[in-house]
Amino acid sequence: MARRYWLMKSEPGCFSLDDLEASPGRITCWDGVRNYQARNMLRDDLKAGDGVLFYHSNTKPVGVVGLCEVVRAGYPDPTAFDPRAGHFDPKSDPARPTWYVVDVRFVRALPRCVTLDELKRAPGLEDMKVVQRGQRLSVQPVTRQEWDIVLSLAEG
């Protein structure tokens, strides 16, 4: 199967690109997603080897700050079953999991943040999910062309 591309959002006050880089083995599970549409992508679509644009949200400026890679496809989110975890869901049943995670590995920080304003102005990114009004999902598909444009913006 061909490599696919994604954008994953995280608030740097909760989990940043630096936190991912500092994780053991530079790998962590992408946990805490509690939206069914994003859950379905984590469970069904993200595969090992897929590329990820790491996006800092709810900060100034918001934008793409780095790259990571999926290293393990979707599996049940262990935090959903742990009452001590911040993402505990008392309705989630280990026999029929509701929530899923993937494991991601830090690849590199971009030379600079590619801001949301830049993404909105860049030719070729008009259809990118993150620039669309009302698109708030924490996991979004990205085309290969969008991936390449974002990387060229970061390098330029």
Contents of the next structure:
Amino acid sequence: MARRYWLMKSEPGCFSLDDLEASPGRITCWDGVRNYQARNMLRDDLKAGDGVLFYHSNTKPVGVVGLCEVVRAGYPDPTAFDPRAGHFDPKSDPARPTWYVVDVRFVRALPRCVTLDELKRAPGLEDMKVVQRGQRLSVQPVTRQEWDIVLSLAEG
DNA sequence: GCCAACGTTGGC
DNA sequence: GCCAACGTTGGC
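What does the same protein look like in the form predicted together with the DNA, given that the last one was the form predicted on its own?
Next comes the full complex, this chain leading.
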């Protein structure tokens, strides 16, 4: 199975690329996703070894700031079962979990943030979900071509 | 802080 | 199953 590519959004005030780098083993459990479309991808599609563009939302500027990789494919989100966790979902049954996570590991920060504005202007990125109006998915598929273009923007 | 876009909820 | 109300996301 070929390596696939993804973009994952996080508000840096909540969890930033720096926070990921500072995590034990530079690995974190990507928990708290409560959207079914994103859940399906976390559960079914993200595999160990896949590449992830780390995107900072709700900040200035918004954009892709780093790379990480999936190190563990989908498994049930433990925070859904924990009443003390912020993302507790009383309707999620451990026997038939509703929500899933993957583990991701920090790879590197990009030399600079590739801003949403740049993504919108760059030829070849027109179909990226993140540049589309009203697109709120926090986990999005990215093509190999799009991945390469984003990296060349960061390094060019 | 505003508000457009979108997803979810719940009455009917 | 419809759809209005509501809550959330997230750029600006």
